[in-house]
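Below you'll find only one chain, the form predicted alone, shown as structure tokens.
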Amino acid sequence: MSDTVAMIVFVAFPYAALTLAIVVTVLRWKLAPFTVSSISSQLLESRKLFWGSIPFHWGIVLILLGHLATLFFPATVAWWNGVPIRLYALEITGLALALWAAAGLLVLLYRRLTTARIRAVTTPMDLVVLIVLAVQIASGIWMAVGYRFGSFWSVGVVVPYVWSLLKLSPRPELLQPFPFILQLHVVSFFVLVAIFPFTRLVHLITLPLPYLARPWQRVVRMRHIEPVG
């Protein structure tokens, strides 16, 4: 990968994605607050939703917490991985969580494609999100299997790269020599960040407190009226 391409892919695009995510999310929150919702489809179908949503959400959340721990406490993670048995335990746990999340995502994708009532309310962006998430998880699993001990080498490569972006002194050269699958994993994350404010994922920013101050919603219950005569 040339230096120019690396600057576009690992510098310009991440900054554009982050800017887009922040600006559009704020505008959506201010101008269309009632659209900041997951728009639950549980009433349309709940069985497959349960078996897909639980493993997917818990798997993703725990993996994300692990990534954040590596980002904010790299020295602690490096110390933990200094003992082989602990390194193996962490790697196996991460892979298991990724497989768990992948299984849940496959169920959710199958549900959207095969359940008529869910397919009727599915938007193109819903499918885009699922595909990007699938790429993100699949590339993570691929790295865990094909390029092992990611929790070890990421401390010296990915963590410095992310912090270089946050400090506004980007170092794309850190990722240039690495395999395509790692680069894909990083880029797909920023794709997810870029489309975040345009999807139902934006409900992740909501907290219970704002609902106490928002305008009233009037819910009308439909009743079946028997014909007269």
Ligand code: HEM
The other form holds:
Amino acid sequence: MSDTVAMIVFVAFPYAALTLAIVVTVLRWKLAPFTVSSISSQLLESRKLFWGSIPFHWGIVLILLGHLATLFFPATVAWWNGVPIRLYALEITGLALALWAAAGLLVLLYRRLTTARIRAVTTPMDLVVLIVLAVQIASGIWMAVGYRFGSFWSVGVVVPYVWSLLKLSPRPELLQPFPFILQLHVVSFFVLVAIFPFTRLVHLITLPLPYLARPWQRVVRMRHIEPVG
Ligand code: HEM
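What does the same protein look like in the form predicted together with protoporphyrin IX containing FE (HEM), given that the last one was the form predicted alone?
Every chain and every other molecule in the complex is listed next, the one we just looked at coming first.
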């Protein structure tokens, strides 16, 4: 990959995506606050939603916490991985969570494509989100299996790249020599960032954490009782 392409893909695009995400999210929040939602479809279909949404959300939230831990506490992660058995435990846990999330995502995708009532309310952007997430998770799993041990090597290369972006002194050269699959994983993250405010993903800013522990909605069916007399 040439320096110019690296500059576009690993610097210009990430900053453009972040700017777009922040500006449009703020505008959407201000101008159309009631659209900041995941627009639940539970009333239309709840069984597949349960088997898709719960594994996907638990898997992905825990994996992203792992990513954040590596970003903010790289020395601790490096120390943890200093003992092989702990490195294996971390990698196997990450992979298991990733497979769990992937299984959930497949159910969600299947539900969107095959359930008539859900298809009727599905927008093209709903499918785009699911497909980009699938690329994100598949490339993560590919890396975890094909380029072991990511939680170890990412501390020296990927973490400094992300910090270089955050500190506004980008170092695209760090990712340049890496395999395509890692580059894809990073780029698809910024694609997710760019489309974030235009999709259901925007519900993330409402930090709906209680939903991980209780049903998304409690829908109570009431039989209508005719008044006597
Ligand atoms: C710039 C942002 C990101 C970077 C730099 C990054 C980096 C990495 C690295 C280095 C690995 C390999 C870890 C290992 O083998 O132990 C990985 C794995 C993974 N990533 Fe990411 N990632 C990013 C964003 C995301 C996002 C947003 C998602 C999901 C929505 C995601 C999902 C995964 C999954 C499912 C795995 C495989 C499970 C694992 O082993 O941890 N990543 N990522």
